[in-house]
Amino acid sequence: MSIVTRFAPSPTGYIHIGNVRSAIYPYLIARQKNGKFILRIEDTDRARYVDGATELIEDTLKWLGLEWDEGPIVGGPNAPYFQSERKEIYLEWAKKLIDSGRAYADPTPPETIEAYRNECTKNKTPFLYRNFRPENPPKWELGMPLRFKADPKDYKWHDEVMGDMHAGPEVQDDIILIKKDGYPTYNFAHIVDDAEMGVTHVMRGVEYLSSTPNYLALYDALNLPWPKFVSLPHILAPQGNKKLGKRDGAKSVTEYRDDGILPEAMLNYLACLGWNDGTEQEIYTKDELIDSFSLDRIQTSGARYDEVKLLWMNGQWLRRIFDEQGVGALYDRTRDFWPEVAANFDEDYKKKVLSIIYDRLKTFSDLRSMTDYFFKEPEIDLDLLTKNKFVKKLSEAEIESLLKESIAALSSLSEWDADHLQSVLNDLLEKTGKKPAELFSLIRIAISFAPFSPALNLTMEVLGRDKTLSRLNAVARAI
């Protein structure tokens, strides 16, 4: 069988991490098998659709790198790939029912409507509309509702994820198929598009699965082979306790790329959110989860969202990409993320900086924070030495002559290189008799006021002799 995979999101906003992750699957699996993955667009929910919307998730699978083989952009042979351009198709489809005597039209008031479900709740008695059918209901026109025409029977079927699944009649209802605007609604038009589209794997989230005898009533009664269906479980809050949502601190994907996390590793993290091939390993990838992508190692149960772990994954990211490629690919990625003033400096020297303070790096934007140093003369403030564990340790007198010590020492230094900083300040550490964590601390704060520096040798060497031995002079000043 030739697999056709699909993602078919609603416009409506942000696309967050769950939309993501089911995109993310149904592209797995289907270049696992040389198949073909849709996209396709449902936006039949005008009261909810935003504009710009549809190009943001575009954009957004494009960064992942998850290409479509149909669909916006690319077309394809069953176009269109936007629901609402769509409607006579679905009209085509509604007419099958209707003539095969399971669709009608349905005029009843909405305020009816409410009395029914009313009635229901004041008798503690399920609301199914098909006990209030409409007894003679007229022929149906574009305005008026049309409702599907309910078989109650027991169903059961095998969902991939969730296995061998069954329900009974009591869950089956006249649902609404096209809807009093002219639009389908979700539950008929993805039916439509599945069919026409020839969708072999459903790939949505578990919340569908309650839905599913209804969809089965349709293939049914539309005389359509049923898809394989796949069940995504939630991804649940970082507590564990309910769906992740916005309130949980979880971004959009969009927020998480200006923010600097590569496309690496928000697939990687995601594709394992749920999943894992039975190993130990964490990073893959795109290649590798491919390989190793199967349905039957989706999890059953949710899997809770943990922001630190991405970030985790972000600097496995960053530090591979360095290694396997170089500092100049890293830096090509780099490009949004300095501080504002690096904007005076050649990329030689930002190069320089990022080759020794890339391991240190979360995410690219950490740049901004921990760069500063290297390209504005910080501001001296001397409450950082009081206040580091170790220098703190030091009276003043100490501090003064530790710096004059080291200026003396650096300031006859032939060659300005990592190898021979590093001989110097080895040097200085038997002639004080001081601990590294004492005099490192003291020259590092001296030189760069931040609370964390690359190795001293290196920063020293990035800086310059000039910067570095002025910058030391300034505080011994201060003292």
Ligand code: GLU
Given for the second form:
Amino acid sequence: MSIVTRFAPSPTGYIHIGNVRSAIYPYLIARQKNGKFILRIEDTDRARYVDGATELIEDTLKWLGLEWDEGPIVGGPNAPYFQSERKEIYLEWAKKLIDSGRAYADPTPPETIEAYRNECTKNKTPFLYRNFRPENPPKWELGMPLRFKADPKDYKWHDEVMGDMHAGPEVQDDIILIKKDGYPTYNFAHIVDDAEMGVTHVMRGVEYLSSTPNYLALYDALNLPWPKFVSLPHILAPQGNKKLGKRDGAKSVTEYRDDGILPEAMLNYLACLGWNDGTEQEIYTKDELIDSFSLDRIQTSGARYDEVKLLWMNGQWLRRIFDEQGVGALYDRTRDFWPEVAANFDEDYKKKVLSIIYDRLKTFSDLRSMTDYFFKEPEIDLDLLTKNKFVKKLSEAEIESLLKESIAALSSLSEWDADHLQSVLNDLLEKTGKKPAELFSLIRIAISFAPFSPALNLTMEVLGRDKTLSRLNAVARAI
Ligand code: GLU
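Given the form predicted on its own, state the structure of the form predicted together with this ligand.
Now the complete complex, all chains and molecules, led by this one.
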């Protein structure tokens, strides 16, 4: 039997990293087993529906490289893939339950249900609607809630992550199948859809584990086989013991994209948040993840979100792309991230800048703050110079003479490349008797006025002779 998995998000807002991991695991296992990965939009909660959220979900999956075999845009044999367009299908299935006496119209007004609930709270007993089930419900018609008629019993089932599970009758209730507005509940719709779409592995957040007995009762009442259940542990907030949520700063996945995180790094990071293959490996390509993924190595406890680790991984990926595919490939990814002042510079120049700075970037958005001085004349800030922990050991007269000596030595250089520049710098060290940290910090600040720059000889090579010398001269004059 071939594997069919699905990602079934609700378009209720932006899709944050806590949600999207529930797409990654079903995707990986489907690809590994040559199965199918379905995208289904669960948009039956009309009150929480947010315009544009579906497009955001689609963009996010595309950006991460999680292409779906059936679903919105691509279509498929089980279309439509929006639950709001499948109302007739749910009604047909609901009818089966009505006909077999397993579903009934619920005439109870919400205020009465509230009163039942309060009564239970007062008596310290759990509220179960089935204890208040009406004796002679009216014939069901659209506009009334339709409820399942539970036949509570013990259930045992196996969860591929959580192991053997067991629940008694006390957790089963007459859950709502179709709401007053004619839309099905999640509880009912997902069972119908998973069955119609041939889903073999229901992979979703562990928050659905406690409702599983109600779902099992529904499968049985509908004569449907149980799929495999795979409960995915939560991603935890950086602090405390709660699930990562929007309030803990869980950004939307596309925000990370806009901040310059690579999709490879995001996929890699999220896949390894709650799963490992038992080795020390940390960096995985998508293909490697597909090969090594296994359900039995998904961890049972929550995994903590750690942005520092994500940034580290992004740095690893930046270097990997540069090393394996060259500066051109990395450059192609950076287009939106250069500072405005870079707009009129040609690609070759920007590629040179990138090739000396890429290994210091955490994300592409660092390009904006770290490369300005390659594109515009830096403002001379003598404080930055004289307060530097190495330069401040030098007197003003020393600074002036060091700058002059450097200008003289560099001006006479015939070949302006990193190697020749390095030997001039080494000669200067010898001649002046200064420590590298002192002399090089002085020159570095004088040509960049930036808190950080790549190796001095590389920076000077990329800046070129004219800019380097004119900046050094300008500082020498200003001292
Ligand atoms: N629509 C549900 C959600 O967004 C999906 C749960 C499931 O995957 O079945 O949480």
